[in-house]
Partner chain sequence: MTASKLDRRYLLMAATGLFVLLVVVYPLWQVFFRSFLDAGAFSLKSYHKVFSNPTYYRAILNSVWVSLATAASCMVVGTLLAFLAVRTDLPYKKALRSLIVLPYALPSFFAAIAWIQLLGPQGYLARFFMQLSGREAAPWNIYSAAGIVFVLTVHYFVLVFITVAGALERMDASLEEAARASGAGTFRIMREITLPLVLPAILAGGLLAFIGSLANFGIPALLGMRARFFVLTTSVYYALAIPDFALATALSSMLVAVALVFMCLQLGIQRGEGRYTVISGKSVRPSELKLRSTRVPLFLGATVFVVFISIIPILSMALTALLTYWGAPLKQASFTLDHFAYILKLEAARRAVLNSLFLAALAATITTVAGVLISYMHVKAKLKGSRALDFLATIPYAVPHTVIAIAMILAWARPPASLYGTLWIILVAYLAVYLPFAVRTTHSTLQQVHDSLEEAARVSGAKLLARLRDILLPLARPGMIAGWILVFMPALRELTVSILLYAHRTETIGVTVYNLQDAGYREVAAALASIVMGLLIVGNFVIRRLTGGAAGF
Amino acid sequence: MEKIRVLSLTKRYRNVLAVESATLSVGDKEFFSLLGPSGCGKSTLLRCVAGLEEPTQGEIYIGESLVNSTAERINVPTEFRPIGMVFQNYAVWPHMTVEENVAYPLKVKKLPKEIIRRKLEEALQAVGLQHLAQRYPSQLSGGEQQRVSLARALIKEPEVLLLDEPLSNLDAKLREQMRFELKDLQRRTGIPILYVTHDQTEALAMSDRLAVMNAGRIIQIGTPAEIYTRPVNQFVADFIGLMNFVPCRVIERSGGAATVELLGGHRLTVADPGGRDGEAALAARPEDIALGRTGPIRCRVAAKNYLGNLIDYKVVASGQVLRVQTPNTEVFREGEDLGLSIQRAILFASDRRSRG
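Stick to the form predicted on its own and return the structure of that chain only.
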């Protein structure tokens, strides 16, 4: 069952088109991320779902309820939408204890005290804050404050959770820890999450599916593996992870494959369902390039970085700088002449600057 449906949503601010004809759905118990660079429209789209912005066009359903329709002049206020929302800046009240912050939405509704107490205990237990119930925000770490925001969103028993870059203010180690906690929380509660982030690693690690956005448009929707291994264009390929782009020329085609010439005349056959001809761009991930003493393409090591579990090299082949990543057991010297082979690649149109 779809818990969120966004249909042909457009949001315009005077002459600025923030979101253009966006369509997506979030399923029951699904962790769905909106990923893209700053200013691409992902937070605007989330705020439209939350009711904090009114779309210029389109429809939004939460569960079976139509909460926004420009055609039918429907725009349900935020407070009446079955959502819980967590912001980037936590938004906890400094003069309230943890339990006062979390219980606040229910106290505003003037629910009976025994119901508030029961729901408060459940919400605090869900995020592991029972032992900190009497502390104030100034006595908490950033991660603990973020969990207060999550508990406050959960206590309303929403149909969906909307999270707007909730981990961006945390340090790297705590951010990684919170990724696991958020995903575990979502699995335990079963509440679908619509999550906004500009962090590729975060989106790939946490999402069941994600939408990559650029310049207000949704460019591709898929699982993390689909987005990473089968990007639909150069923007997605370049934005998700590291990617080498090598100019090449298609010299022969056979079925869904193309033979291309690149890097000093080396020829390589790659899958090309797009049926390109002439000038093209070959895209290869650093881990999909093998580096060694022998190899069909000669190169020189320009720089190397030790990253613990792997070594990240910059190599130069026929004037082209490439990134190559190898296990930390394969160590080569800077300045060393080596050979490389491209083991997996994707073919794109030659214009790397494509908007998407």
Contents of the next structure:
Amino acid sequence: MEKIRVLSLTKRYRNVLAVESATLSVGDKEFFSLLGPSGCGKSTLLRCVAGLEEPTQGEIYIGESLVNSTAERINVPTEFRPIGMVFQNYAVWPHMTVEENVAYPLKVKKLPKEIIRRKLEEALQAVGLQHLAQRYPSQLSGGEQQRVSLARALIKEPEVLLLDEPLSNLDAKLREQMRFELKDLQRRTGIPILYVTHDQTEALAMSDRLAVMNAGRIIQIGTPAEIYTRPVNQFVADFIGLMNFVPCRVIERSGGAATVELLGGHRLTVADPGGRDGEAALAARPEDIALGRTGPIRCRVAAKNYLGNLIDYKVVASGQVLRVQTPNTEVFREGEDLGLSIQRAILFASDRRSRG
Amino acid sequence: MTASKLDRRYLLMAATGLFVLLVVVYPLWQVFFRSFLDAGAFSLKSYHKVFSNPTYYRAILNSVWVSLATAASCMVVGTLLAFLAVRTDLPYKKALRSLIVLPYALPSFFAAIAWIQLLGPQGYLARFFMQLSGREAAPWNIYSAAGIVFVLTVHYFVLVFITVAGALERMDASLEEAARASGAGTFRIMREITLPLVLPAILAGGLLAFIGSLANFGIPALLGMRARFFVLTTSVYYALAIPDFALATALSSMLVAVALVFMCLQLGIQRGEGRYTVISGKSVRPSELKLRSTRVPLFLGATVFVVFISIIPILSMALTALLTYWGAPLKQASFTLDHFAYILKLEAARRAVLNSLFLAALAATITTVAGVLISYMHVKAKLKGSRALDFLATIPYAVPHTVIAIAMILAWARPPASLYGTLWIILVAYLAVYLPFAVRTTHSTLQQVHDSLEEAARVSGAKLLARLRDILLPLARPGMIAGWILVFMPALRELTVSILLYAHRTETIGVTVYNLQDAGYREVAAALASIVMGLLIVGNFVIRRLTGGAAGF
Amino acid sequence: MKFSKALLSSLAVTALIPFFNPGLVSAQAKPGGRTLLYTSVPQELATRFGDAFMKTRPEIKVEIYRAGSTEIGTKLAAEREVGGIRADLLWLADAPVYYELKAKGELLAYISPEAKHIPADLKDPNGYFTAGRLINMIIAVNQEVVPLKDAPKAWKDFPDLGKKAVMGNPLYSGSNFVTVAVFVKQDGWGWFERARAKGVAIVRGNSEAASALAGKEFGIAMTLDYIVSGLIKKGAPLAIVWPAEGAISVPSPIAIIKGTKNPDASKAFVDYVLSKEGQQFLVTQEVIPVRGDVNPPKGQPSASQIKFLPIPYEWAAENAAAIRERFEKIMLQ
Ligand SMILES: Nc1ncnc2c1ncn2[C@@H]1O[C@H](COP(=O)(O)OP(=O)(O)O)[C@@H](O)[C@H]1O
Ligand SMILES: [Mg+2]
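Condition change, the form predicted on its own to the form predicted together with the partner chain:
So here's everything in the complex, that chain up top.
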């Protein structure tokens, strides 16, 4: 059962095409992220779902109901949509106490006092703010304000929860902690979440599925593993995780496999994406490159970073700098001559990092 | 879409649109189209007169430069004082604020008279100076363009002061702290951080001062005549005295045109409004700048200035009220309380005070509510057409009050809606006159409330009225109260509109003061004006006490 | 919310006020009961006079709208655009206006039985208007600035005091306009050219001229006698000089507007203004009477003792625009 459906949604500001025929759906209990660089249209898409922006074209369903349709001239105002939302700058009301802020969605529903009280207690408990109920926002830290905002979004038990970079204003430690809390909260409540972030680690860690966006378009939708291991183009490959791009030349194709030549004549056979022969790019994750005293491609260690569980090397092979990450079982010195082998790689036929 | 799910903002927009149509557009149109009439037929004769007669086109130029000079000096004085009164640890700054706003309550022709009494060739200060220096005359001349700019500045800088003070109060202090942390000194911060951030407020206030001086009649009428210095408003008055209705309306249209040009300029500068949102959803604590060694000198400077512009004119007016006749030698025999006794016994004066309190309170309340709604459409809801609405609601500010009064007669003196001869027509005129103030002040106030605060309420399920009531109005409250007072004070002593519209038993304070003054009862008029000032001061004090300083000045 | 409560209560309070305030409801004319007077005579005088009249005719209610003559002119012009003048009675100091109104057919002819006691040059032969009081344009002197012996004794010497002399602006004030018309009709524009060259100051109107004179900003002023008398009574060191050529006596006419809804009440008021009783009441208010059988206020010359310059009303009304324009060119540019 899909909880949010966005169908060929386009949003144009006077001269900016902020979102261009975006289609996606968020399933029940699903944590779905919109990931992309700043200015790619994530917030705009989210705000269209919230009804805070009116789409130029397209349809949006929340649950069963059609909330936007340019064809049928439907645009259900935000206040009638069954949504909860958390804003990047928290948007807690400075003139209301924590309690008043959180209880507000119930107050406007005119629920009985006892029910409001009970739900308020639950909501404050859920975000761990019981002891701050009477405080004003200016007496709270950023993290606490963010929790107020979250509790307020959840208290009306919306069908979906929309979050726009909710963690980006928090410090690293707190961000990590909130990530787990959010995930935990979703597991407990089962509420579908549409989550906007520009932080790929966050998106990969938290999402069930995510959509990678660039310049107003959705480039790829998939699970974190799919996106990570099978990026559809160089943009996604580059944007998600670390990726080495190595120039190469396709010299032979047969039966869905392509043989390429790279780094001073070394040959490798990988899955064939199709396209023209000739210059292409091979993409390999740092952990998909093996490093050893022996190996088909000669290289030298230029720099080394100890990351604890991993060791991060910068190696130079045929003038090309590559990032390689290996387990900490075997340690090489800087300046050592070594050999490397590429164990898994993706071939991209087109120019580097084009839109796809 | 079901009716209950209608976006109510459009309903509200229609309602406010109708309000503006009835109060502003229809009446002004009644005047405007007459500027193209000559004996009932279309003609450009009046405009031709405006541009062929040097008196008139010179008046346009005079109006523009005098108003520009006034606006510039208002922006400097108003911003400096606002900064001192809001963001520093200046001693007694609350009292300073109350005093600064005071001169605004003085009718502008009274302000002009007060300044003539002080700085005129035989004014108290001029005589003091002559005694000190032994010269024949003071080295200044209040009957000059410079004198006009000076008195206009004293009269209108309050508009900049109030808008800028409001903006500074709501400004995120961390923006300044960040600059301090970056190693910037106080003056650098003021220049590079604070100033640019409150620039929209400064410009908004400056525009109010500009258009206010453009449309002011009392001050140039009293000070300009002897210097043979004429501006548009005094020319409009001439045209009416002739009477040449079409010429008067053509001149008024020129005035509106000048004002519109500058309004557009200001709108252009203020593009990209989001940049200046300074109340964000993140809540911060305000901070105060420590003046340290400059504290005492600045305090003394500010005190001298405030005493000069606020207290002395009022004292001079009170002195006039206490003298047997103006110009009487300052000795014991010349002082009397007769004028006060006279005014207290005058039934018409008591009635006028009641009428004016009623009109001013109602006009301030209605225009503030309408102003908030109009600003809301434009600044927050950003509905189509809201910009035009906002613009239309601002136009009357540039129209001389006499013309607005004429417009009201033309629009609302005929059945089926004949309000003429009742207090209601004065009220409608006041709504038109003061709506622009309310729109401008609430405009900048709402602009400073971050969009996400309202959006969060929408997401919470709050419908339009709940959002206005629970979120926007409380957050905009300080600005709205300031706006309310900005309407209430001038409305309380309004003259030009009510002198044409009042009828039996509906006289206002302004009318009474004027009629006394005109009959040569200058001292009695001063007594009434002094009583009104006293009422305002006491009222302000009571309001502050009752609200714990949250309301009032 | 605190705020909305405050807003509501202020609305409630303001909504209640109308019930205590009779002025909010337009007074409906009871047949035979009400007459509306537009006047530029001083507020207090008008009110007292109205009260005195209502004492003699309690069934009639006089409602008074008092403003400067420019405001009244504007109001009349606006009212004309929307169905006609609303006033029943008009009592202004601006005599030329009546010639215009008469020409436009906006006045009701009424020859009051009292009018036979009024000199012919103070009334319209057809009864369209009749002078209700006299105001005189004179030379006022502040003796602390210019000793009385050095003050000009005639209009022709007035400009010689240059910057020490002040006069009201005829573009604003009707009585000043009449004065200018008198001077121009007699001697052309020479007087004004001289005044401009010597720096005679122009202020808005007669009360401003008198005030500025009392405030010692000037030594002499061309202004109205009753304003100066008032200041002298309060102790100001002023004196009145009756110019050798003659003062300009501006009648302040009263007329009935043709559209009056209540001609009987309006006529009764006119009768009272012209009656001996009414004129005597005016005298107690320092006004110079129009009737020969009523003595002027103490210390003031009677109409027969003062020399007056003839006023060319019809000429002035015909040439009003040209006179204004020329004055503006000479004195104000
Ligand atoms: N109100 C607006 N008017 C014009 N352009 C806008 C507006 N809001 C967003 N944009 C533009 O739309 C694009 C997408 O913005 P946004 O959705 O906020 O990006 P992000 O992915 O960083 O959230 C950007 O280029 C932005 O400049
Ligand atoms: Mg964003």
